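Read the single chain below, which is given as structure tokens and is the form predicted alone.
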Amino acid sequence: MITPGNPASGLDDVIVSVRGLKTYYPGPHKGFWPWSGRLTVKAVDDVSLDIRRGQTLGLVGESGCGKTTVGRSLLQLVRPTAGEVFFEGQDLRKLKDDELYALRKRMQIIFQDPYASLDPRATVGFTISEGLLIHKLTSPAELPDRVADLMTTVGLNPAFENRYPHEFSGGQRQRVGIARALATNPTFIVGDEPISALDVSIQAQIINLLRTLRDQLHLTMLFISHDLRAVRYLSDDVAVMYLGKIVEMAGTDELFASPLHPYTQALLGSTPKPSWSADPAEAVMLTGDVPSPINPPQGCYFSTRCPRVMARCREAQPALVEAQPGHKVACFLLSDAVNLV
């Protein structure tokens, strides 16, 4: 039986806290010769955020902005270059391998591609049970019942446990991935764009399933997506990323009702709306391409595309400040106004 998390400590305490997170990758060589050194890809560049227990933080942004790297860095699947990552009060970057191994069962991930994330040579029953066997969370005699319970929880027929991934649809494969993530009774789950590879009708089913599981099992989630409608439906708070940095963060209702950063305004304005929508907002069309994380612009990273750019924006990076209670933004248009108050 799946055990719900412990909500006794309340929903307001922070279970995941990140400070100054940087994750860099080695890029191409600077010159023709191998010994000329390598450029650096700044996939995540100084990200700080908190995720409260039992809540879902939505992380949005264009493809390539570093969303997935943030999720993998939180779980230490990718080792960060710098910064602090606290999970339930423990700094994961300071843990030894055996200490981190013991925490793995409490932190899980749902991958983006249900086709690539499952072993085609293993039955779905074995895939779901593998975490249980590795962490020795159940006895061999109880294992079949545990797998059946997990499959039922995510809406799969337990009779299909001996089937292989190619015998399932994309939505069913993603349900297998969710069951695998739930197997170890985690308290924190990273959903790395878990609906982007699915048909629209199946996306709605998976989103509803994730919301139901979060509420029933008291899960804490980082939901990574570029689908703003899904983020709005599932998330309690939203963080907006651009080129490896958080540019705005607020409660979901607050951010969608009153976006402050020009990039967030452009993202929300680009969402298709029905002709009868009461929202009069018009799309803010961005010009130019997203800069390279190998050679980001000087000053504000968004300055090369911002319709309200100032001279100061090209010289210095704005800090992420609280422009309104619970609403943070990294923009000189707002930070200057805050400092004047």
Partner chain sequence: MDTSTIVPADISPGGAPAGARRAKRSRSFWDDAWYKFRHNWAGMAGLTVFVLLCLAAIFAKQIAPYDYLEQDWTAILQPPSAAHIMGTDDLGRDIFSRVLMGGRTALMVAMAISLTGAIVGLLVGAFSAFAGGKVDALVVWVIDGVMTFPAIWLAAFVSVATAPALKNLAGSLYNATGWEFLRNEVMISYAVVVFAIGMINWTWPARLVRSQVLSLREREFIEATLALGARPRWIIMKHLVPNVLGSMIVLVTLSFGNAMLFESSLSYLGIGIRPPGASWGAMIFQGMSKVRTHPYLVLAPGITLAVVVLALQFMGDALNDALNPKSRNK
Second form
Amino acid sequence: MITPGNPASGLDDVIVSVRGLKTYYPGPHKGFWPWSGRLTVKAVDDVSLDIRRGQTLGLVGESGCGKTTVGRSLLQLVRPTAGEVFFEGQDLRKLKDDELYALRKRMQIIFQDPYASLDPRATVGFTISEGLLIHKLTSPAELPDRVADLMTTVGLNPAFENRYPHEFSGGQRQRVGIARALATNPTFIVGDEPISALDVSIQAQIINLLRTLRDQLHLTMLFISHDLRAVRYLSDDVAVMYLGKIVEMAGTDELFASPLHPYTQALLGSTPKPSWSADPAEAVMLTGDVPSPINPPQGCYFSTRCPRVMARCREAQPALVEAQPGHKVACFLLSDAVNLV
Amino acid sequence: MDTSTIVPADISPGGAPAGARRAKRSRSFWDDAWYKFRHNWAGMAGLTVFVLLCLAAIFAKQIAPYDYLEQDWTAILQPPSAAHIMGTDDLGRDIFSRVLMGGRTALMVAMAISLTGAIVGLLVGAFSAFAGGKVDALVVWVIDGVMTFPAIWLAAFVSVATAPALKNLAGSLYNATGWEFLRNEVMISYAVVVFAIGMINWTWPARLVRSQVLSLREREFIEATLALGARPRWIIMKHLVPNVLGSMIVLVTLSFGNAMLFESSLSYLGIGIRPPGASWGAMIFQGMSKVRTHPYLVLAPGITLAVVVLALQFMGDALNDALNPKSRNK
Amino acid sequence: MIDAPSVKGFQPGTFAAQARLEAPVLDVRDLQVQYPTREGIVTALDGLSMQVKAGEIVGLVGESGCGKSTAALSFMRLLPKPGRIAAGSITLDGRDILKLSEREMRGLRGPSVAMIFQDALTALDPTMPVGKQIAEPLRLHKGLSGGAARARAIELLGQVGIPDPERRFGQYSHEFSGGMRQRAMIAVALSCGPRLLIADEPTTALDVTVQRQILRLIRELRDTSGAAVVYITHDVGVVAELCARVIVMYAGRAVETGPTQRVFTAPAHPYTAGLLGSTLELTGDRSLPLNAIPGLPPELIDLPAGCAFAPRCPLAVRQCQEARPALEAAGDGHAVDHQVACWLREA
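Return one more block: the form predicted together with the partner chain, after the form predicted alone shown previously.
In what comes next, the whole complex appears, and the chain from above leads the way.
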């Protein structure tokens, strides 16, 4: 369950804490000319969340919802526009470059694309040891042992350390990416869709591996995915994003058992179900596509596709409030009910 | 962390870890490139010709049967024979010896031009890509501007315009240092040619490096390295340079042939290497007036030039196929 | 609702009943596809046989490299060079398409067989308005006049659920959103009312809420037009929802085939069981490790002598290493309907 703790008060249980995070990108030009002003893409629009030590938060949503940008902003790979990002009590946005470089060994990322995220001209051994070399964590004498150790950990044959990425399959490359992320003994790992580019049988292998590693190494994780099914196997809590905002956040079992936001319900209802199952799909079908984050709709961003939209939804934005203990939702259907009580 | 306690659940049965299937062909990127190059007959032929040219140029003095400047008034305009395998010119100089020395000239000039072009281009291109914004726009304008002009026209212009200035510079340097070679007209003509062609030649590598760095910067593995805590210097040295290197090698090879052609063109026009310095272009020019009666005066340097440039082109194309993973799968 | 694009005079809904009586639209026998490579000949598809009747959706499911996309391209006779069909036959509506000239085959693409792809952005021509891409084949194959083709194209755009089809007719593919683009591509494929529709991972690049819309669209189109559909995917969940019958593929061969419910609830091949065990679910115990298949699929250039799945198979016996099992009745009372290629099928 998510505890909305105050990160400055020394509540060391929460190791990642985000408050009012906004990350905007410059979008396309407004006019024809190169000097005409640019539109703003509000990739992440006022997101707050906490992750407690040893816990995994699943961040789920469709393409363009800003989930990847949340992960990048957390690690300061993308500079946020506004808000606070605390990691182990330090506000990352206030750190100097050198301090940030040094701190990065404590927080790591696993990428989606196992092809693009490995340098084609570097051996996998170099890729895995790179973090150790950058931070000078291991003496040259111990380095080969450490690399072999890491490769064994992720299920790769250490004899292959001098091979190049193109000699490996997608699943094996993803293991290299995981070993690279583990090398510096991080406490926090962002998994940015680490399984969505893989084949089904390999997905299951990688999910099992991530679970084993997380439990053995007491890792704290932010697991980003578009697939609710994958999130379910790895997360303690789940946050659902839509157009740059969190619309619902709860413990995993709670969220899957009783989703409150119409969007979460639609996501769950859209997942394919066997034709012979008791409750076949099609219960909730959304129309249309996700609107553009350059020009989001008035009021609640989901109002253009929501099957239960009310007049009010088109005028004002609902806030993320605790509808039930530990279960937050941003929807007038529920916040009204809460206010009435 | 104690990793020994973790036994991944998914090591293949029989203890063969995932990955064993490719065990029989482990090749590094460079091994693979060499394999591809080796199996490209045109590239190998090009390499052979190029190596032969280099050897001939290095040992020109030893191989040449005569001094390239030695005039034999008893044997002018001789057709090829046992004594003079490519014949002699109108001053009775042995053409084979002059072709060898011309090769040395061409090689030296081309090497100077390609290497300086590559270095300048690398610096300018990388700087421009990293600086971005207005600086980048300005550099691109300059590159495009230089490339707009016909290269030979521009080189000729630079050569004519800068020759006096360079001569003056050499003169004042001689006054300051007393080094004899600074008064050597031939040496100064070398410098003029290198400078003139170099002024144009840097634009190709600069443009290539700029576009490569721009696209590499967006690649996820650069972000991954950044996420590891690497500083920009590390990323440039460990990732950008190795990734740009392949294309640079190709470009330098191709520009090498180009530079040779350029030097010959300038010399042919009479604004390149000064006589008595040996240059294929100058030899062709001098032979042109007698081409009807003594075609070997033109054919010997002309064919040599064509063969060498073609060889370099073949080599460049083969290297491109071998080193450039994008065009590989085609 | 949606009209049948070409098959006139049929009432929606009658096809499912007729399907059992008719001859199959697509009849593939012992299809073998090979690619010569630097390291030798790769057999991308080995002995595939399948029949699809009108109004039937058959799923081809498997992981990358299993041959499912190669199969799709063979049915269109669009195999990329240097791939070639080494053996077998493909009969489309009673005609053996492997015996047709390239020119005759071109005449079939559109009216007889059409394909929808995973990536609509590359499948659609970026330089031509989307509407024109639908109207063009209508003029070419159906001999419609310009005005009639335009009217029909607008009708088709409306049928696949594109709002404001009049305006959309003149737009280019980059002006469409992902889901709309996929719909537009489906409209292009349907323009001449194909008897066989091949869908190669049409929803893989889409979000789940959009996938739901496209799956429904495909089902509706099948109901109204009576086309036979081959649905190719790696997603077991989609097959379970959409397809009446399924062919599970591994390393270029069909390893199990039968009614989807039968195959997925009582898999006879250990690979099918492993694939199902690896599939992520929305329900059930989430604390257990997934029942993943260990190891990796074999390289097609270097297939084991026996069953291709034997090196990863938890049940493999000596016989599996030595000889390849043929596709035979699973022996579970479903007779010829449920077939499996496994030495342990009797056990």
